[in-house]
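Take a look at this single chain in structure tokens; it is the form predicted alone.
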Amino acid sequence: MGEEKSCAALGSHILLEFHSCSANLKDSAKVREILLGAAKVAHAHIVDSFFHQFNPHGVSGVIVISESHFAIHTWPEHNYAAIDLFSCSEDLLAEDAVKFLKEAFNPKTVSVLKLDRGNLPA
């Protein structure tokens, strides 16, 4: 058998699925405020952000941070939000961001998937 090598990841990616949210998922300003708040509590270094309000409803947005990005897509007609938190910094407080987002969107059901990204041979 071949020799096993340990791998170091370039980043961590947290995928959140929020079902039955009580927050207003139609309002791009509110969704932006919440995602920016999550970036701030995580101590992310915000570079820029862009949010788009779809017609008749739904919001897509991204916050570019020095550590990578936070992104969201909402489906208000289903009270559903898909959120990505990607970071290449061990200093980012991602769990604090997750807690903040749960409190702000108030979903009844939450799915969390954590992935190591960019696994490189040591």
Given for the second form:
2 protein chains.
Amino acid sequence: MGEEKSCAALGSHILLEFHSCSANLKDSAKVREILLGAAKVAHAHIVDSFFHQFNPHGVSGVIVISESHFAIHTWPEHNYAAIDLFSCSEDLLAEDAVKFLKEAFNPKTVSVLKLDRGNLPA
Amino acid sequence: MGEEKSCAALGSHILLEFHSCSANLKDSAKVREILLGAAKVAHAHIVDSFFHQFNPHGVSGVIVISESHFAIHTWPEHNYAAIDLFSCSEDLLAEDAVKFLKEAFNPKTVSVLKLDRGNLPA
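Switch from the form predicted alone to the form predicted together with another copy of the chain and give that structure.
After this comes the whole thing, all chains and molecules, with the earlier chain placed first.
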């Protein structure tokens, strides 16, 4: 095999798919509390956050952190939540945040996709 | 081959990687103007937006829209921007937003990844 160039990624993006959640996905205050809790356990530095409750259902929330952002969108009618954890810092404890979110939303089915963002030549 | 179940996705997520941008990635006002412009051409319904300029460089910005969110993080020192367009509406003109963003940031290299979010059994 040929030698490969090593690359450094500027960011790491974790995309979570939570199906059949038992937690309340309708209540923006509850969803906010959970996402902020995930930011806390990840040792993220929160810059600002915004949560919006849609009528008749569904919550959208974003936390801008010094390390990039956390975002969530919920579809209570499907017990489904899409969550993004985007980080540009190796100090962010993203895995701890994932564990926390799984425990809080309690989905029966989970999909986790990890992507590098901003791959640069070494 | 066996018959596959067809699936309906709740959301569509476009992840853009813009390398070697010629636009100014340092100025949060300029980055904000461009991302809001992309939301406009996509016919998105803006709920709220937040942009933050990091010291010494870099901008993070998020627009929460009725259709989900747009987000951007810039690394001016690498002329790189990571952009996310997350939509739960077929009415959102995401391709028009991508075209607008390409023209505005003028990257030499572009990577576009489209992902379904919330695949449900039909």
